[in-house]
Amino acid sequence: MNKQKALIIIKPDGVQRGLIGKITTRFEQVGLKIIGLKFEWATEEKIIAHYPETDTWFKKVGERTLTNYAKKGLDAKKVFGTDDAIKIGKTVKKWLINYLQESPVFIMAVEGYECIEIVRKLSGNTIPVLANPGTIRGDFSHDSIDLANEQNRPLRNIIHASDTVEDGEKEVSLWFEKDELFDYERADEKIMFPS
């Protein structure tokens, strides 16, 4: 079994209220080790880099933002002046660019088995409301849909974190240089899979 790798972004807003350790402390305590942290203003390239630049991307997060919004009884052509998802996708993007560089990221680099599932169970739904308590999501965001909506702009959900296992990779090695990866073992990792 191989280890994974995930990559956590503590967004302006995590970093703006003082979340940092409560946050990082979650994935020490499951057994994730981290093997990468940086403080640091997320350039814009770099965001660009991070969130695909494809018509897939674009179109799924404008079908996204065009469901979000009819659920709630919303017309987005109003808000975006379209109801093509590709062009809200694009609008999105933009958005996000500028709310991740409202203040410092914190980033970080974990690793552990089934990290990836770990991490998005720790991490709660993307949506603050529908986040589980006792996720991070969940016990921390307070940001809504509606809220979002109404000063278009992306909703504040404290982290990022990678979502798929090839995401994990791509994302830590966008946001760290090898050598700023450090491989060493965790005390207990001898105890929970010896060789």
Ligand code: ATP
Contents of the next structure:
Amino acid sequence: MNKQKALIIIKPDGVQRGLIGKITTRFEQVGLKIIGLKFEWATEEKIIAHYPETDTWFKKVGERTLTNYAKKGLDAKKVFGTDDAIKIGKTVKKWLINYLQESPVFIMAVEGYECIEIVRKLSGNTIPVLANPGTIRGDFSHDSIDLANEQNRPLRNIIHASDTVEDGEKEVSLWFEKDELFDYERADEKIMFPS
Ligand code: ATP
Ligand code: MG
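Alongside the form predicted alone that was just displayed, please also present the structure of the form predicted together with the named molecule.
Below: every chain and molecule of the assembly, starting with the one above.
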């Protein structure tokens, strides 16, 4: 009956469009417990530490572009000067530093049983055009890979949500000090987790 933790970031497009309340409600109403909450200007160092500095991550991000470009018959070299997935991923990471500093970000740590699966389900596909209606990205964004890449910016997809149990733990401790996290009992926990 292990509970998991996840970090949610409402990115600057979500903040600038006044969606903080609507998005927070979705995590609250599904039953996840908010254990930390704050508003801050993300520093460059924190953003660099937040997105993995690994070839695996760069490759995943670059391949997202390559797959989309292949589907549409577009040439990634025209925008990136290369079709090497790792190099494309590194460029996207640089763009993320600017994007996440456009305004303060709203940061939330949530906890619950199968928390990671739930936050990813609520978030929807990373690429807004592919995110299902009913998900946060599907309901509040419509950006596409080629549009974003052509404008030298990352996908504006409203939120970040941790995608593994390990990352959830790591990201919550990167963004929150211990004394900024709160332990209390939500009403439904008494039934789901009887002591
Ligand atoms: P997040 O980590 O933000 O929840 P994710 O896990 O779905 O999203 P990642 O692969 O970790 O996505 O990428 C981090 C962020 O970088 C994405 O949310 C998106 O804003 C941006 N991004 C990822 N791949 C691309 C790409 N190929 N082109 C433009 N932007 C991208
Ligand atoms: Mg991610």
